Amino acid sequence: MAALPQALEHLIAELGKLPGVGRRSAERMAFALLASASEEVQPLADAIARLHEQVGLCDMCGSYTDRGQCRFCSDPGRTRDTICVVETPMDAIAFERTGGFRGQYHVLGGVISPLKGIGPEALRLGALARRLREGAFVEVILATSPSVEGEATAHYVAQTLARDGLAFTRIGRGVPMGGALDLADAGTLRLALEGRRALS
């Protein structure tokens, strides 16, 4: 392949590392972008550059916020007697698409990982124990992935921050809607099985 101007490759590169996007697509992209007219690609790099200037984390939850609180935390409307606990800011957005929880949020900022060199100490643990005694909270939802140091994340929070009063429930998993059982792994199906619930 003919070698690509320097600034071309190193565009190529950077897209590259954004997930889910493989040398095609970045190439793709940065030829779009080189073809476009220098005032056509200016906002983007404007946006990308105010990016880290004007976004940061809430201060008590964890996600994405340009203010002091984020909207979920500044939100009256929302109760203040259950809180889940998820990995990443995305997380919580995707809890709040699906419309079905009107709690409080907060956002260790990953998980428990031995083999990659993150302890509890890495994590937002400190602040939710600081929440937990603060509130008046009943239940914590831990929605953690059900990935091995998901699942060690989960039981951790649990046993560590344990207290009369409060219980800690582990979200669903199982069959997703419009799935086929023959389709579904073992352990999938297995989880389904243990997380049945009576019909109402």
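For clarity, a rigid core is taken as the largest C-alpha set superposing within 1.5 Å between two forms. Since we're looking at a predicted model, the values are computed, not measured. Positions refer to the first chain, counted from 1. Compared with the form predicted together with another copy of the chain:
Positional change of residue 26 between these two forms reaches 2 Å or more at the C-alpha, relative to the superposed core.
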The other form holds:
2 protein chains.
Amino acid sequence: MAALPQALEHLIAELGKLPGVGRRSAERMAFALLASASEEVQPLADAIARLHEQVGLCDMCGSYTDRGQCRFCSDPGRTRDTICVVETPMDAIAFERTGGFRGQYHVLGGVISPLKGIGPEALRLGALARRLREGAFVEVILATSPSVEGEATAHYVAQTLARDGLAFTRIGRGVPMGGALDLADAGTLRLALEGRRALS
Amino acid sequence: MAALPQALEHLIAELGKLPGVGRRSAERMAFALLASASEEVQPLADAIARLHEQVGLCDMCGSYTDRGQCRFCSDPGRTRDTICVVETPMDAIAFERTGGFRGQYHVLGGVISPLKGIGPEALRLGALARRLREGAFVEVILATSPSVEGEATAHYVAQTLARDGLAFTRIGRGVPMGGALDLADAGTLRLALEGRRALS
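Rather than the form predicted on its own that you just supplied, could I have the structure of the form predicted together with another copy of the chain?
Expanding to the full complex; the earlier chain stays at the top.
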């Protein structure tokens, strides 16, 4: 006989689907929700229920937005000569948080992956081509992930959208800040050697 | 300018209220929910929204239940001579999972805590007194937590509900299984010494 009421088991199972949440964490969360007043947990239920209707993708760049054009695309203070091409909306947010980039973003929505059956047509490449054609960009920063597929996608984008007066750059790859060199894999160390720069 | 749409920030804030969930974990969860299809996240929203209407407290023992009397109280296979008094419904579930107890439970709903303004009248002590009076119990296991307040509450219950033919016992206290002795605090080690038993 299960010790928990079915509705509680159901909630624990649903919470357990969240990333990084195991059975014990899900139980802790469920018990905390049950121990809270009903009014206190409704905002969470509502926020989840309405998430997809309230947050969509920007028509222009594919970032998360709660209105037509996102905060990046509609910001007149951002430069319009540089565009950073990323895989996911989360990646754009991660770069934005560095505070080191004030240009435009373009979210591909993934990487080319023959193994997973994802071809170039599944990515937002047509929209990128249009933006590059119609905009005044001089540099395209290819910020796909440092994986085989990310590298291949970066090269594919640079090759297919190449045009005079437009520079394609790849984000630096090497050892991460704070990373232990003896724990870094050979691929990373090779990239770090290849990506070495003169000390100024 | 915040990088995230407001609805997403709101969801992250709500998720961050869950126990053990920091800002980064809440973001990961929110992004995963957003990346899932809308239909896939609705069950979680519904489970949270309907939790309090579907799960209540057992009229008899105060455990969580999705019907009038809980699975413990309504189980004819459980013995009715022993009752385990715990602080919360979660504690009853924890003891149940040991598989080592087949008697009845009684949830107090907390401990006596003068500092927090919680007196005996705030606990489910009247219901316990009634059960002890009307039932055929011979042993009351006081399984409140091993804290100053838990100890005081156990003693209070034993003193106020004492009656001929009814034994009050306290759960064993000492070093936990797998615990490192040199890391145990002095109070725990003292309890372990006091609670020593002959090796059989």
